[in-house]
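One chain is shown next in structure tokens, namely the form predicted alone.
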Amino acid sequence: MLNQLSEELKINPAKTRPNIGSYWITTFGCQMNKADSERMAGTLESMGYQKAEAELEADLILYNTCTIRDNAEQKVYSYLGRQAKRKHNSPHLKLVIAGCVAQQEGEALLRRIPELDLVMGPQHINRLETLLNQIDNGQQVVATDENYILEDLTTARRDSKVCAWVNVIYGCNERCTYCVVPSVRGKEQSRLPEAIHLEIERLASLGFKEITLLGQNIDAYGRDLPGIKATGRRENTLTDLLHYIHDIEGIERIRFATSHPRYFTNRLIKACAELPKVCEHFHIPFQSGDNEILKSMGRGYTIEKYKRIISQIRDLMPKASISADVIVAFPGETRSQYQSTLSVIKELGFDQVNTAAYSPRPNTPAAKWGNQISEEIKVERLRELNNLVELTAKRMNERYKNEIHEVLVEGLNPKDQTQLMGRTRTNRLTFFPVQGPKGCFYKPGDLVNVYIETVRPFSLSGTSLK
């Protein structure tokens, strides 16, 4: 199987069909999202189909969903019931909704908007060409069984051609009281290193420089598969699967996410100080800085553990970016414990932290609880919350002001087409002129050395030395 997986992985031989129609895709959501939805491209284009100058121009439509907060979920339904209405005057559109929310809501989507052809869960998206000939026959089909997911042999529509996503380990096992994910995603499937390895050597071959190892729990990696050293040590760890994808010729940049504290491990920490490719930056959810609320939400860990984690990195890694994701106003959260997170923050200084106010979701058994946050601290606490975030993203900034850093440029700043965009191997956002100092043009896929110039709370700008 894996030999006929190098050989197909090599010669990527392209169907030649008859254009079918135009498609349009939208994407909530996480990286897990925007990942399944290149291959989805990737899978349309295969078929024939081409992509749409706008989303009304479409003759299908593609909605790869999120459930993780109530207002993404509703945001889903608005769309739809435009594209709905349209149907109506256009037959022929197909409706496809796929992702997180199509698998929570599975054939009650069909009853609340009929209008629709396909619901998706993201473990069938390999499936999507034989769900859409089922609707060319006449069908109107829900795909939301467990599935398991073979083996994806589509080329993905990359979105960039210098970045790459590359999905290592699918669904999550943990059982967080607030997390639908579990559910939506399914149980935890590791992909092969070998698999991993061929697909990650074929971007390079592409001119890709970059790629960013993408899991809902990224370091569970491995431990459904086999293999066991003699010491006890599992090899298929996401720390053996760094060292054997590190020289990979052509790959300038590797990246992972996300991380759970609970599985983090010093031998980890160690291989991404020691793999000159592997970038200094980590992306670790913390959620809650106090130990009750923690255990609440059934997190497995303790703040101390987190610091310590953090500690251990920058003693290995000082100049290492954190970021980190928090949940405010949890069920039964007191004022005092949320003190407690905004305390963290200031202790440990993160150089980016996603926010979000505890959002009840179907299906959790936070959501059942009776000591729910009023909407209105919810509010507050997540404006205070925010405000904390941006001082101190800008001043962790601070420390690039008058030094040099490694940019892999993107592409342009869409605001500003004289100017290049990228990211620094921490992960900061950083613009600089398209023309070099000795009149030379950099284009995607260089990397420049860049003085910065300006810090800003969520990006840096300066120009680049040759």
Given for the second form:
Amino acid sequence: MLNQLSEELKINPAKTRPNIGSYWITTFGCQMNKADSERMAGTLESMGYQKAEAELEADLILYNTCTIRDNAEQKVYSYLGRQAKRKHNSPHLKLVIAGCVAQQEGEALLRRIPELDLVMGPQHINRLETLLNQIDNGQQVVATDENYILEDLTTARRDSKVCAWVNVIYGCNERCTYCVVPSVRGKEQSRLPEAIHLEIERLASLGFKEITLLGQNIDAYGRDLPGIKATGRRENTLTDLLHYIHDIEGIERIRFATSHPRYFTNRLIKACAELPKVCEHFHIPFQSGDNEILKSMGRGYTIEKYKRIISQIRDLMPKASISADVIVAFPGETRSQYQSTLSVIKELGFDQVNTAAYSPRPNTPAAKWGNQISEEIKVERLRELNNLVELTAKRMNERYKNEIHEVLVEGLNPKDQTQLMGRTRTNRLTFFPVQGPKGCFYKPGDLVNVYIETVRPFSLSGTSLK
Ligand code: SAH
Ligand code: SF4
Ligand code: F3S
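Given the form predicted alone above, produce the structure of the same protein in the form predicted in complex with S-adenosyl-L-homocysteine.
The next block holds the full complex; its first chain is the one shown before.
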């Protein structure tokens, strides 16, 4: 009996941990935060916390927050306010605020919401267990000092069983004049190629098929690593990393984000075209179509350079999909400068564009400038821009019609359980029936050739060939 039990514990070591309560994580913001939340969920589970059925039942609530625009920050306060009230009747409830609002506000958050137990910035994500141990004696903890990000030894609890995020560089050394990221995410810190390789090998052995390498400015990968600093040799760039991890068995697709036009090289484009697992989708924000605005944003490239990058990509990968981010109503933006942004979208034809009206952020230069644009104009420009983006996406999607595309199945369509949901190599969301015309059944992780019949602005539908 004892032998049997110890065998069982070996197979499932989680059983050895006592259940110490339930947790609930709400994630705001970008892919970086999503990846961080998965790692924190892994830490909590390794400590013996279990995922709660609902937020209101949880013993520990963690908000992983975003402050990229003012409305993102305000949303966090409204969520937190509700839980803070709840704590008056459930004093054992642990309230944690992590991520970018936590870093930006630090101690001030404790004054604003005294019910908080822990305020932790993004550089402290992998220290969650230590920090939680510190609050156990009733102490409030603020962890926002600059920190070297340790390798995470716990296993992330990933939302998908097929696609995984892999952080390769933390932080950002750029100084775009509108952007709060460098002040909340800190200086660039690249992970060692060996650590990244090991993580991807593990993911492959768990059955993951697709990985997305993550960084706020992924093209900066490696420039802080000792090899490059000491010798100046370019052997640790993103391009080198793609070559280095490419052949890991079991991984079928490799993606990366976010690219910065200033550092996007021909060598990288060539590698993407040559390496079969690297998918033909590029997320390269251009922010504005006007050179004066780009200059005042501190982006360090011209729109001509951006167009050259896109044409080089399309020369080598004619079917590539391109997405971008754009900001309208940046301080001083004239109507004609704004129209240049629209023209770039019309001319280049984007598959998707994330749009935003400029929002002044704390500790950023542009927030202090006198030439701010009125709310009214912001709303008007954003509405017009969004219409164009939707029309363009629909037009771009037309090229998929009657074509066959390889789709990696991620799961069932949440709105129709007779259909599967996955993505093309170009990152288009695609739906098709669970059972193919010749009787085949498909499951998550399968690569399926789908004949595309219907196109919408943001998704495709079709039928599998088998
Ligand atoms: N590192 C990426 C983007 C990071 S933030 C890059 O360099 O492009 C994601 C997007 O949010 C940005 O691309 C930008 O379009 C938008 N954004 C950032 N700060 C903003 C602000 N103050 N107001 C409006 N949009 C902003
Ligand atoms: Fe922000 Fe610019 Fe860094 Fe992107 S590159 S995160 S926009 S400062
Ligand atoms: Fe938001 Fe922080 Fe990402 S501010 S966009 S969550 S880096």
